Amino acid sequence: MPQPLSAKDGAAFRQVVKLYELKQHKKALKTAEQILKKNPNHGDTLAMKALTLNAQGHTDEAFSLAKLALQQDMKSHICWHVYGLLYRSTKQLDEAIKAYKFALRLEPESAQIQRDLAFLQIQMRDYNGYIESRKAILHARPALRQNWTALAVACHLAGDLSAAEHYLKTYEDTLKQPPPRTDMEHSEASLYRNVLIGEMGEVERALAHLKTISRNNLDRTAVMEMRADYLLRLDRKDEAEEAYRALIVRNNEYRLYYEKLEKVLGLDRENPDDHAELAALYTSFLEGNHRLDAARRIPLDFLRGDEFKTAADKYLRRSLAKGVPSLFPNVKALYSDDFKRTTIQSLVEGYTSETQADGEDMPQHTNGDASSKFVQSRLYFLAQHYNYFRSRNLKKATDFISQALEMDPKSPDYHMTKARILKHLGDVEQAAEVMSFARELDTKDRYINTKCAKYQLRNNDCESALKTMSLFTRNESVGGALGDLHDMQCMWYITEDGEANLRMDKLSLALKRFKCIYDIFDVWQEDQFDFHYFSIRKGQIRAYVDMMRWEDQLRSHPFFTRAALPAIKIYVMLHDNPDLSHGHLANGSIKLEGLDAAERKRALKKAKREQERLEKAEAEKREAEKKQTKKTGTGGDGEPKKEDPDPHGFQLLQTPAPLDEAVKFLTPLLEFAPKNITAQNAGFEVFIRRNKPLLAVKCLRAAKSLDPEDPVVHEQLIRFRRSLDSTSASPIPDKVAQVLKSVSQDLLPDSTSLTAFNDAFMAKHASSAPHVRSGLRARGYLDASSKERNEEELLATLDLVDLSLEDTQAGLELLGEWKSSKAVQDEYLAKAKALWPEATSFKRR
């Protein structure tokens, strides 16, 4: 039975509600104890300081004392919400949607309670549970528009569009005056509501609705766009091709209208008949307007030949004429044409000083040697094509981008392109330094300091990036320059830095590191909470709905993959060699191998007295930090933030099932990106471990359907058949067994020897440095005495042609790996010298 208040205590609970509303939790956790003390059982009080000391960071406490609200009181729908809320801030939304049913069950009438239960449904795509909600809080208060808008667009992400439309055409029909045109909600909606007939299929009607609603709409870029899509797929071509005209107007840069009026007029750039009426049409767009780019430069992907060598003649001696620092860039992407990169080729090569461009619409130089300025942007366009990896011809890249600098010796630009060819050669240690001096050159450019930050990271100069980084961070954060990019969420930094700690084998700040990435999408999908409300609030539909579907695609994004690979090897590194949870042995100080076991038990020892040293060194250091600092840290937010327990990722590192913590990375992975034939790859290598052989298999399945000649698949297929035939300490049930013997016969039958089956392999792919290694590494397997023949023909991969400086580097590594004698790697790393004198990685060995 619930604790009835006296008015003055009734009071103090309302004020008690206020305070946690205003973040004020101490006062708010004060005022709920004097009420406490007077009504111990009251069970909504009780449930009140249980979210208030949620808020504070005690959210076991929080637990038991809302367990304990709901013992007093059973029946209020207030301790039930809270309940709820708890669930949801520790993500366990399922719960949190039970609770707040249950709430609803005793107060019907609560609004607040109904749209926390919608936006709960929303997050879980409860699309059905969502509309349900969404009626029944249209049906409280009818006369919003946004509770209608809402009950469309939960209507359009459940598939169901003619009700969507019909909730908005509902609600217009309505308005007994039409809003006025600075109505932003109305323009949104009423496009928003286009939107659906248009993906109904209905496009006449879409493009009827649209002519009414364009007049007062707010959005003229949208209306333009949408009704030339209509106009387009109607086959009304000649309004089509006004409409695109229209748009080519107002934004003639957008290459988009262009394609889009070329199919319009019915012109294909594959067909050679087609060229000269494409010519002439872009032609056209130049007589109205001489400073326009796309209309010189879209042809070039499309004309062949000496047309194609005349137009990009006028091209490139015009934008080199300019001195257009970009002009590289506009023009790699047709390097794919082989015809077309020698071209390009001949052509700047041909340039002199004495021939710039012929022609009315070249550029009237008034100011400075125009000579100059052609023959600069000339060397440094050749610099950048001969460093570019379809044209890559370092030293000529450096002889180029020499004499621009002897030219222009302060171009940061200049010194930019000189460290990207230095990183190309391998010479990591001196492309940090350029890139240092070229932005001391220009202190105040962001994006040349975080190029510098990011060489630094790439020379595993991870303190010099970070100090570099901090001129333009918030260091009075807590956690300094470093805490602010975690706020920040600065992710390019993060993941760079993560893996330059895996390079210099320190797995636990790398782990931490990629962990941080792990987190920042976490916290992306629990942002959603706060657009759920907001975009309906504000009107912004078409942006929300944008965002949703991005959002259920969210770790398909190339950052999470980037993370999740490394964190994902270093889990199977713990597992197989769980002695690397000791920090100082994973951070690669004292190395194991060759120990015998009292050595390796002393060193275990010495592992963890510098990981203690190490903690409490932290300690003291964060302890002085706070002594000097009076002004407490806060977040990115203006919250105070806490300070990381554990700045070095040793917790991370210990933690008991690496392969459980894996999964959480790998199964996004396998979700959004199936196609990425490295994470199916790191898939086998997980599942086989946990004894998974089906799905160890299903990965592999995969990843040979992606590419059956991959030199992973193939080392994996061995290792697969190899499990299957011999012993397994832990039975397979007899199902399972004969599922796997049948895929077995179709990824590699038993019938086909193994040596024999690598042995082709290796012949097939022998001007291959990677598959070289594989079929190695799997002969290593499959014949423990081949390891000196192994080595001899390791060695010889280093006479193939073209052989990259990343292919180099593997096969030290692998090296490393079978513990080769130091005779055998100091032979190979002479000839790796001689290959690429200039690589810091083989410098510093």
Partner chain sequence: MDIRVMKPSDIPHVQQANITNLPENYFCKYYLYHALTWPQLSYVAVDVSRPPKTPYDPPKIVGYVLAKMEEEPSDGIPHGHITSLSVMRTHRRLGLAEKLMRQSQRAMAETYGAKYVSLHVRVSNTAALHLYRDTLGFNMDKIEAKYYADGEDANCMRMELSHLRFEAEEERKGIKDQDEGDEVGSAGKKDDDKKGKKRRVKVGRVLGVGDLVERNESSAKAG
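Residue numbers count along the first chain shown, from 1. On a predicted model such as this, the values are computed, not experimentally measured, just so you know. Here, rigid core means the biggest group of C-alpha atoms that superpose within 1.5 Å across both forms. Compared with the form predicted together with the partner chain:
Annotation for Asp183: C-alpha shift of 2 angstroms or more between these two forms, rigid core superposed. In the core-superposed comparison between these two forms, the C-alpha atom of Lys23 has shifted by at least 2 angstroms. Core-superposed comparison between these two forms: the Cα of Asn41 travels less than 2 Å.
Form predicted on its own already given; the form predicted together with the partner chain follows:
What comes next is one chain alone, with no partners or other molecules.
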């Protein structure tokens, strides 16, 4: 029970609540203080004060005050509710749920607490708890449609589709007459019900139900798509055909509609006998549709031989004549087929005497403009063609782009392609310069600005990149341009900046960036919270369910993987070599190798001093900036933004438990992207170091089943077997050992000699540099005396045909890992330079 207050103080308390809700925090605190002066132990007032303090950013103080409030008044639902709100604000949702449940027990009638609890439960995907809460809310206010819909959604998400439909229907049955057709909530709820029927597989009933609601439904596209889908599934061909044709009339650039139409018509792209009919079908869509691309482009996917050649010729000429810059990106997918690739190549190469298009429905140009457009488009296409990895010939690419540039020296697009070619030649420095030149040709275009920054990052020139970006960012936000890029969740930039720092061994900054991506994913997860309430009120249920399903898989996104993998790599490095945690050591300016104990100690001390100096300078700089700007800026979310106390990531780097940190990145990877082999590889590295052999072997097995010939899997397999053979290091329980033995037996039978196994692997993959490196590494583990031989064979990989730049670089890194002599490294480098004379990374060594 709340403690009693005098009438005056009671009114004051209500005022505090009101002021808090109005976000007038200062006034709220002042009023609370007045109440507390007379009633120092008043729990509810203490709780409200805590809540207000928390809103002002004094979280620790708020928590201790909220605890005090509870001590004063354990039976107050307000105190518990506030306690829950505090936990909610610090994202400890489990604890918040517990607190709300206490509050609700004390005040079962409180709609507010019940709702707050429900939102937390669905946020945490506690479906059963959510269903219970939704039932309670419905029970309290059954007249409100959204309460029925919300319960249906709860059942749907929990997988109980028939219960979900039941609740929707129960409400519908109470309607005496159909609501007006402008009632969006009704329109959407009935369509949602139809989705449920469809998902239950009751297609016949779904179609019948759809018929009853289609006329008045506001989402025409959805109704038409669902109807067409049902008709197709029911094999009602004539109606299905009509339905898909009607959809194509509405949107003729959506391949799904065409594919379904083919299916309805019983046409099969894989069957050459159908090709004539298919081609005719697509031609039929072209009439009067000059701007239609899909029906022109799709036949290139299935046509073969001469038919392909004829169609491709027409398509290419038409686009070249129009000067469509996206022609190459639009056809390159065909290149996985060798015939199509060479056909396109010889076609476009052959357009030498053409000066204009003779494609169908193209206006015949006779002026010089049109012909030079064709010539330029052709050159531009060929430059991109020879720059593409499936048809790469960088010399030809360079020639063609030079010719194009001669015709139009101010074309930003041609310069961009030139930069791209340079990048593939390994000349990241010049690539960045050319891209920067392209940018200056069109300073209003952010796309070029973006590419320029990206190329500067590839050139490890983070400073210039940020300067470039700052031409389009809001630089007055806290943290300047970088702060704005964080606020606007500019994932690509943050990730590329992290990768650049990693290449330069600036581990702290690299980690800082990858952690930032991790944090943005937390924000994205949190972003759904408001919609648990908002969407139900708005009545847009299907979109809400879509969002929930996306959020459930959020961290399967490559944005997450791309940041998580290098972060894990850094943490593993830190575990293996804790000295790296001194930022200045890690950036490569001090080397510890080859020093004796005393020198080493001195060097470490120096590194630490240097870092402290840097941190201090940074702090002073921040202080000065603060004084200059005075007012506190706001972040993208409008809340006052706190200064980052660790802008360089030094504290991140100094984590006492790097592997624990690695696991934070690893767990979502393994859960949401288990088919990513690199994630499984990383899992092995982390678990083997954490002395979790069972988990390690689980990753190894998963990776092996994804690709038994993966070079990393091979090497890990050998390391794993060796660690089993020498169990003396860490005695493991008998049971675990037994399981491990049997699993390992599956992966690689005991009878197999590791050396023979490795030799066989190397023989099998002698022409693949990554496999050779993996075999050489493994041989190094197995036979410490093999170093010289391994070095020789690694050098020999430079003679492999079509060795990529990445593989050339990886070989050099491996020599570093082996601590090979300077002579050996120089020999490798000389050969590498001969192979890649333009490559910046070798020039700089």
